[in-house]
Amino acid sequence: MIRPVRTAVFPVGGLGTRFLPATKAMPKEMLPVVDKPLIQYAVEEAQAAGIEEFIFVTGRGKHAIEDHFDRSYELEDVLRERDKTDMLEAINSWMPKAGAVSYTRQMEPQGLGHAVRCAKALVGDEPFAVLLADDLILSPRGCLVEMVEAYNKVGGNMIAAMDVPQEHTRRYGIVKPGKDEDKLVEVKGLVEKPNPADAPSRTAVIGRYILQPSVFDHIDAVERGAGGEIQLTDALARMIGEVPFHGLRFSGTRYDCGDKVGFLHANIAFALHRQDMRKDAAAIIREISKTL
């Protein structure tokens, strides 16, 4: 029996050093793409996939995230007095239900595997999703929506996957592929950030996961890996053969918003995608391009 995915974990404890000084006092997950912070895009994607419980693994200085997922009665009163019903809708329509959001602290940054392990007590004994807000995906349906639909057919563990240039394999967890059919690729092995010459494929792990709760035991058992951190990829590699394991080549485009150029790219792409901004954004791009 394939158990449903109702819980999502959002690791948001990182320091965001690549965006200093902007992230000195503001969490990187609160950086806006057009008019919404990165973390809100991730939560809305999870909601669209049927997620009911939202767990944030935070760190020091992340209070702005908690405030964002709370009611602001003073602001609501001002908007109501000014008859700004559209803005009221914009700040409230996507909010998770009361009691659906939980927070736990990652006391020190020790890698993605460690961040996921910090959520064990809140996740319990159920399959769960993990979403990295840095990986922003512009998709007609939502990456996690596609993953949940595929998971409901095959079960086990699942990662979002995309093919990257050979020279970029050193930046990702890379899949050793088995059966490769349609959008699903069987995961026969995983290697964290291999040298391009040693990479088993060009199929990379992107920041969306559906995991079985037994992953916590494997995280506890792994030693520190690449970068001296506890790598989630290493724990997942130990589960191969224990449960079905697939990668889903999702629809849409992924933007690496942990990188300044990728973040700029996302802002441009999302502005061009919006009906209310497309014309003006295109005009600005044309105007700037004439000066180059």
The other form holds:
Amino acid sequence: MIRPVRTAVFPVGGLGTRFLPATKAMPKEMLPVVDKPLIQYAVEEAQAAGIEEFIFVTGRGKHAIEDHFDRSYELEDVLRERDKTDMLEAINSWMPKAGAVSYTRQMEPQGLGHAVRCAKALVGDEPFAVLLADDLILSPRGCLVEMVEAYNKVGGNMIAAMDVPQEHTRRYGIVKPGKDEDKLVEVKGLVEKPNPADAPSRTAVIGRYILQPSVFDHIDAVERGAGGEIQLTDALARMIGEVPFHGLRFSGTRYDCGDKVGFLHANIAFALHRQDMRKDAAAIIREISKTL
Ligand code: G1P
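Could you output the structure for the form predicted together with 1-O-phosphono-alpha-D-glucopyranose, given that the previous block was the form predicted alone?
The complete assembly is shown below, putting the previous chain first.
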């Protein structure tokens, strides 16, 4: 029986060193693309996919995330007094229900596998999704929606998959592919951040996962891997053969918002995608291009 996915884990404990100085006192997940923080895009994507429980694995200095997913009565009062109904809508319409959000702290930055392991007690014995807010995906229906639909047919573990240039394999978990048809690629092997020469393919893991709860035992069993960290990829590699395991080649474009250029790219793409901004954004880009 394929059990439904109702819970999502958001690992948000990372230090964001690639984005200093912006992230010195502000969580990287709160960096806005146009007018919305990265973490809100991830939460909305999860909501669109039917997720009901939201678990944040946080760390020190991440209070702004908790405040963002809480009511702000002073602000609401002021907006109400000023009749700013659209703004009231903008701060509340996407809020998860009271009690639907939980927080736990990672305490030590020991890697993505460790972060996910910290959510074990909150997740319980159910399949769950993991979303990395750094990986922002502009797609018509939402990457996790597509994954949940595919998961409901095949079950097991599922990752978002995308082909990357050969020279970038050392930035990603890389898939050894099996049967590869339509949008689903069978995962026959996984290796974290291989050198291009050793990579089993160019198919990378992007930061969306649907996982069976037995992953927690596998995380406990793995040694420190790439970068001296407890890698989720290494735990997942142990599950191949134990559960069905697929990559979903999702629709749309993924932006690496952990990277300054990727973040800039996302801001431009999202502004151009917005009806209310497209014209102005295009005019600015044309204007600047003339000076290059
Ligand atoms: C993490 C995962 C990696 C995955 C990547 C996607 O790496 O460990 O397997 O390909 O996210 O963004 P990180 O970017 O945290 O180094």
